[in-house]
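What follows is a single chain, given as structure tokens, in the form predicted alone.
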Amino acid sequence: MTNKEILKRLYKIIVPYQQKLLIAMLAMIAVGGFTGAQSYLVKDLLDKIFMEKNIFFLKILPLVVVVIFFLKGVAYYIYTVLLEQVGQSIIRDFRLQIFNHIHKQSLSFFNKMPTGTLMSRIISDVTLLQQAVSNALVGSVRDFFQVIILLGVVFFMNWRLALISFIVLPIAAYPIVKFGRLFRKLSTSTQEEVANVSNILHETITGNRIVKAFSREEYEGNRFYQQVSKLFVLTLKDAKFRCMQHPLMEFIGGGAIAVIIWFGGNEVIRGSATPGTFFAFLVALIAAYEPVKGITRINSTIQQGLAAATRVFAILDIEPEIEDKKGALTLAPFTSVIEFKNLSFRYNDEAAVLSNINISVPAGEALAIVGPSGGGKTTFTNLIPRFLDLKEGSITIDGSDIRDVTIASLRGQIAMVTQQTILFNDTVRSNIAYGDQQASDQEIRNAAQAAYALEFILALPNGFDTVIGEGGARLSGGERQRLSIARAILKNAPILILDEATSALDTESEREVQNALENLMKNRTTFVIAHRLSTIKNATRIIVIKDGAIVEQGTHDSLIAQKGEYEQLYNMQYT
């Protein structure tokens, strides 16, 4: 992505704040103008007061200086506050945009994109982008105006000496361009390493129990050390180049001042210029050179921001694989039948995970799905809420193809309880009400009671207002699962998907959770994936999926009698 393309896209982000930026820019011009006035006052200070000993100027100049410094301070305050507002607004807008865009993606996106990388994009890269836009990029505009105004003052006072500045500025511009390319390259590498640091942090913190169980603290410490060492080398390299810029620019500026002193001194000695004019000229030129040096200081920030923008836009340019089709309808409340017709599915160019699935599931049926690992059971259920999208065949709900209805209306009629219980670091109440934010306290309590969770909830320190920790860390496995069941009960969706909801529990917890699940399944069309076949004996119908195809279906007793795949699976567990 070229700089022009990046700046064009950044401009679209800035457009809503262009009025504030315009005011900030006018304030910057005012600051530049007052800086020029300060430089010009040196001429009258030397010539009128110290050389001519003019009493009038002695009385008036201090007042003029105070007024100029005051107005410059006001203008400075206005543009810095406005830039801060714009910068923080840009951070907020970008983070919201990336967050919302990420959550529109399909499951395959999250399988490919490490969590730490996404966190780095939202937190680190957006911050660098904000610094580039509100501080560095706009600061460059401020410095540009200041240089133009001060050069105008310089030309007004002595155009011959001013021509020297046109020799100095191109020389000063060369290291800016040269270092800019280096900073851009270093920033890209640095942010990639920052993302890798975030990945290791996320993995080791969320997986701390495994790290401790296998006594791998030292190993993880060494792995983290190697990663932060890579980041350290890149950061230090960037710092060295930044530190090199300043003395180089100082040397170029010193050489220019030496030349001006020589030429200007000759003019004063010959009487072509007054000492006041020369010193005012020198002050104005030094003041004009400061913004040029400032550009070199912020050049690193600008290049980091542009590199960060490239990474941020790369995420935003990923089109969601699953979206509402144009003219998608709202799915009517489910009442009749869910049909799978000629359903086949494959991941990318891999072998088919599901092949030619044909089955009808009437409302109210509890359909259990069993089979060997890797047979396609989870893929089958993930297709129903469009976590994955169909390529061959169709799934219809009461005759409506799920691809023809809105995703929100489809998922609004589906509740899920999975083996991996996902809870949030919030209160018990908020976790249960996650699917229905408008639920009353009594409805939340009733859902908890139906999920056999009320007793342990009331025993918590703050009852329903207890914060349960990240992932429900303060609760047992059975308690976490019953909370997720209460959440599904409260949602009151007509279609229910249970993905190995009891496989990770001990016998006692399983019994409690199974009772809660029976309450949840009442009057609902349920798809149950279960490794423990004892939990599905009472299912209305059981289908056996092997190598992506339905090889058997029927009740528990009829499948046992067939002495086929189901019986083999059953005997493996109980004989």
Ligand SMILES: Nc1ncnc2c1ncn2[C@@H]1O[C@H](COP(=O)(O)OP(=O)(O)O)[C@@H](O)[C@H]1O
Contents of the next structure:
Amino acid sequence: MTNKEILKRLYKIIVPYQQKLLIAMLAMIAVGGFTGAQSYLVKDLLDKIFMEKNIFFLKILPLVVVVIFFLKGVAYYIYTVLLEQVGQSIIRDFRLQIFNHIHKQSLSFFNKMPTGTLMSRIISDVTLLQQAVSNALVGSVRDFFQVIILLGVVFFMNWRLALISFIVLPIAAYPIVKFGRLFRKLSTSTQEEVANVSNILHETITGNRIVKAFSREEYEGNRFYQQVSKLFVLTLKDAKFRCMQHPLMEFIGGGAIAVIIWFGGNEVIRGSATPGTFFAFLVALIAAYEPVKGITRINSTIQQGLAAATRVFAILDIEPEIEDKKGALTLAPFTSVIEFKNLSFRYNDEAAVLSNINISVPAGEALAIVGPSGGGKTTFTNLIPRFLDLKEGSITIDGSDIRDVTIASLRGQIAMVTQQTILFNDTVRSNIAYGDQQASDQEIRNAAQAAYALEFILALPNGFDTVIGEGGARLSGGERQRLSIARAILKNAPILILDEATSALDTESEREVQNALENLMKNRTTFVIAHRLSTIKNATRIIVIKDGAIVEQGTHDSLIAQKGEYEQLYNMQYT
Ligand SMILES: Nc1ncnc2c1ncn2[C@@H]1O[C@H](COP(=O)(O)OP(=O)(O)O)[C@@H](O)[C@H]1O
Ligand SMILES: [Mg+2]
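What I would like now is the form predicted in complex with the named molecule, since the data block earlier showed the form predicted alone; can you produce it?
Every component of the complex follows; first up is the chain already shown.
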């Protein structure tokens, strides 16, 4: 992305705040004007009061000073507050935009993007970007006006001396450009390392039980140390240049003052300038140099911001792989049949994980899917709610291709319970009502009861209002699973997908979960990937998926009689 493209996109972001920015800018110009006026006061102070001993000026000048400083303060307050408002609005808008954008992405996006990286994009990159937009870009406008106004003042006072200051500008500009490139490069590497730090944090904090179980605290501590050290080195490098910047610019400024004392002193001694003019000139020039020095700082902020913007836009530019197509229809409530025709799927450009699947599942069927691990069972069920899009063939529900209907209406008809329960750090009630926030207390209670969860919920300290911790940390595996079943029951969707919902449980809790699942499966069309014989025996039909293909299908008894793949699996697992 070129700078121009980035700036164009950043400009679009500030368009809604144009009015505020305009007022801010006017206030900035006022500040610049008052700063210019200040240097004129010096001239009168010296020439009228010190030299001429003019009593009238002595009475007036202090009053003028107070008024000018007051007005400058008011203008300063107005523009800084407005800038802060706009800046914070940009941060809010951007965070929301990225958040919504990443939640539109398919599963494969999350396979590629580590959590910590995404979090650092939303949290720190957006902040860097905002600083570039509201502080730096706008700050440079302020500085520009200030320099123009002050240079005007300087020229008006003594144009020969003013010309000298033009020698300073190109000399000062050189390090500004040099530093800018450096800062941008450093900032890019720094943010990459910040993202890596968040990735390690996220992994080790959410995985702290495994870290403990394998006694890997020291190893993880070391890994974190390495990562933080990388960041440390980069940050110090950045700081070194940043710290060099200021004295360097001061030195250049000092050199300029030396030159001006020489020439200006000459003028005063020869009598072609008053001491007042000389000092006023010096004050104005120093005031004009202040923003020029500031440009180096602003420049580094802008460079950092542009680098951050590149990363943020890179995420925003990832088109969701799975989207509603234009004119997508609403899927009518499922009534008769789900058909899979010549279906094939591969991840990225890898070998096909599923090939040429053909099956027709009538409403009300409980289809058990069994087969060796890695055969493609989970992939197969992820295709139905379009978590992944199939590459060849089609899936139709009552004759409508799932790619022709809206994702919301499709997923609205599917409930899922997976081996890995996903619960939120919220109350039991909110977790059960996750798919239907309007649900009444009675409905939530009924769902909990049908999921065999009511008893343990009522035993919790605050019943349905108990907050269950991150991922349901304060519940047992079986309890978590029954909560996610209650959630699915409440959703009351006609199509149900169970992916090894009981395989992580011990026999005791499995029995309860099993009962809960039977309640859930009533009157629904179910795809159930199961390890347990009980679930499979209740199925109306069993398919065996191996190496991405359906190798056998039938009822339990007919498959046993075939003495094929299923019989082998059955003998291995259940006898
Ligand atoms: N996100 C992914 N990216 C690439 N390959 C994957 C991904 N998820 C699963 N696979 C591969 O697809 C195959 C089928 O996996 P899966 O559907 O999970 O099998 P099962 O559920 O039957 O155990 C496996 O070979 C697995 O390595
Ligand atoms: Mg699986």
